[in-house]
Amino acid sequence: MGAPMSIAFALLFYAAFLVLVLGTGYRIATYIRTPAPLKIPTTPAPTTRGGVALRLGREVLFFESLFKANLWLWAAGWLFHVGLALVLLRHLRYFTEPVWGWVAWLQPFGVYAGFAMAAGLAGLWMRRIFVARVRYISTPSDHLMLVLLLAIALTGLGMKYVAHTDIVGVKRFFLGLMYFDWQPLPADPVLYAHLVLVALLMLIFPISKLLHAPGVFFSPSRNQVDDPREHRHVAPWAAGLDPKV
């Protein structure tokens, strides 16, 4: 492979895969250490682990706190969470090989799940421009993720439906990565945007707002059995002080 541009596009994504998965699990090491020194579940919560682990299952699938606080705010975050979601998996294709069955089946449901995630997004970006309380509290970094966003998704809906790229030579490209047997990228103007959008998403992600997505699971407010009566709580840290002092 000898192209500047592969070249450039295959160490690019050597980086922000390391970022990515340093900087994240650096940052869940830190959520892990943060200690909890008081029982806060958000009531009426589970007052035992199974419980727990189920409301976490549902806020995690369903949004279920979004659903009930605001309707329309639901359906944009779920709409797109979704999307995204689906979108993903659609793209294991470019990283397996044979490609898995199940991979295969997604495909068709993969493609509209772009349309949805587009919208979704518009949708969570013109509730911040529009609605004025959220409009105040909105930083700029709020707005320029949510461009990001929407720039990956609609330059992917673009090499599907407006300029189609070669797919076989990106997924020989990926494949190459994986195994270190370096590949050509088929040059492509609307593929070099939508990647260097993924690779700058991927680098940025450890540092941004997107960390809500491991977060969740970390919260004391979701994650606490909601049984002070029955178990003092101590948190690992105080374990061995002295309850007088």
Second form
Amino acid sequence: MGAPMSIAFALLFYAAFLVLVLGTGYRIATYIRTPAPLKIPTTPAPTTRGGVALRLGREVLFFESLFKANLWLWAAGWLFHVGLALVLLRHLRYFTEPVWGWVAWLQPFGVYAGFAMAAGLAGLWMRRIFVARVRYISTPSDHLMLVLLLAIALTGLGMKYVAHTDIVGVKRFFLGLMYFDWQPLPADPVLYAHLVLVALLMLIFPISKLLHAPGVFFSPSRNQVDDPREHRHVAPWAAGLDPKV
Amino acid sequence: MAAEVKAPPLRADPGAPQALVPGAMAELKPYVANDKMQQALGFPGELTDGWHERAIGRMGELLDKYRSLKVYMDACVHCGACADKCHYFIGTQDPLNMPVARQDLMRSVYRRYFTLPGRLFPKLVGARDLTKEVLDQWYSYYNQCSECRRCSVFCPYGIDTAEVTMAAKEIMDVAGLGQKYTNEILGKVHRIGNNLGLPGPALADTLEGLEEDVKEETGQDVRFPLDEKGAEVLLVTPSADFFAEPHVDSLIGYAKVFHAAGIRWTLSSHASEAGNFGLFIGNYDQLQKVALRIREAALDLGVKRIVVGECGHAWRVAYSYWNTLTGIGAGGEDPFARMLQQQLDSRYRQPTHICELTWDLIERGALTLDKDANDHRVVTFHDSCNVARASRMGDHPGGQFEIPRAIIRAVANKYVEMPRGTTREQTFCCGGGGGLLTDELLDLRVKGALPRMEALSQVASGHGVNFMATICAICKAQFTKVLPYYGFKMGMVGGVHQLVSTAIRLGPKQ
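So the form predicted alone is up there; where is the form predicted together with the partner chain?
Next comes the full complex, and the chain you just saw is listed first.
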């Protein structure tokens, strides 16, 4: 491939991918390893495992608890996350050849989703700036995280609507990374910016509040079955504390 | 202090955002436990050299032992969903009483010592060293959380500030900075058997007196047995039920129910306390030690069923933790659990809430009830936080809401619900739970009661409600104290079994 910029991006994305997968995997492993010694589901809670799966499903897909908390926050948060999910799925076309049928079908929705994502992020940031109690709890990293995501969305939309980039070349570059058959990355400052920001997001994922994504599945107040009278629940470290009989 | 305590005005629009008053409650701290109280629980007597290492060390241990703490430290995105949900924030407007800000007092320390960005860029991610000043802030604000879990209902990740507060109290205890009220009481349970320090002979006297009172009132020989071997039911109830008003009226209600149903029951002088303040300080050893007294009493007395009286956090510990801590429950496969579970009658829920027992009897038509006897009362029901959000009654989720209400409707004609968003799983804490029921925190307790008082005031002026029933000893004591600050009579609060006691007809069936 030759050009130093292409090499730099190739290395950046290998590194970002490894950090994302290994780092997040490590964090998830510590969540799995750490026991939950006491039954603490927030009740009313499901009494079966199937019920818990539904509860988590509603939480992850519809943000059920957030909906109860605050409608504006729910609307902005949900818009952003659904937008992001569709945008990510749309991007699968840069990593598959031939493009899967449903990914092709999804393309037009993915475009609108980009706007939804940016609008949701803007709403969340406005809230952080203008609602006194949210401003009070915001750290610099909370603002920067929104800036980062917003910049990713805007550079992405910029390449779609303002200054087209050579997406065929981009696809060739990423397929090359996947199959270790390295290809040059089109030289385009907006593309560079978009990719650097995405790599940064991948790099900080395992050491930031982005861990809320795996975290929600491991939250004992949400993922425990309400059955403490029927089953004796004892963590390994606690079992040794029972008096001998 | 007492002279300054004033109730905040009821809000015209509880939905409107409130102004923040930073530092409003920074100086309010409960008394610190002395070295004797601390050492009785195995904690250092005071903040001696090395407290910092002990604190950070214990924090690391807790992060390895409790998935809740580990996940909750990482997962918060500072969205603010919880920020306006805490009764103490609503009542004090102190931003550090917002659940997320309260958690962040610990999260900032977690980030500094246990995460890479916090070690490298503390300012960027809001990480802080654990200094004496930070510890003082912990002592103020972790003692302004009643561990009621209301915030966890609204958190998109279920982050439960109660878990964080409990961990903070454990860490402060190990550092040598314990809270007097909770730790002194735990010492009393170990020494005497109950939170109030009521010794066995005094308890026997009290119960005898109650038998005479009930005889006078009803003409029936309703018994209040103590330490009777071979009884079917062991009743474990908060010790306040033995003599505090209005608690004792519910105890009389339980006794009448047992009498009417012909159930042989007993109290225990060894386990004369359902409350378990080990929960409040988040210490597993204390939690288990206190709970084991009940197992011991059950084995000693040979009972077949264990029933728990009206007490919120006690029911959380009984329902959610007893099987884990003591084997009281079912499904145990180890010798420790089986030893007890073989003795207990598996046809019944173990443990059983007194409301489950009474409701089963009502459903079977085993009690004669005269609803009209409660006609001087217009009743509403205050869901207690630990029952509502940390336990269950009956076989279906939400039974903890339905069963007490069903009992009230069966024993009283006039019942009114408080406004939506203030009951069931969204109930507001009374303002005195979690080990804060102590006079030096009265200012906080009065302010924390604000949202409940607003809801009560609506049904009192709109529907003439004059009785707020509840099933928690702490709620009863707290409301008795704070109702007058809001212009209500302290006698407005009482137990569900107080209503049962009024309505129940003893003697041969008519």
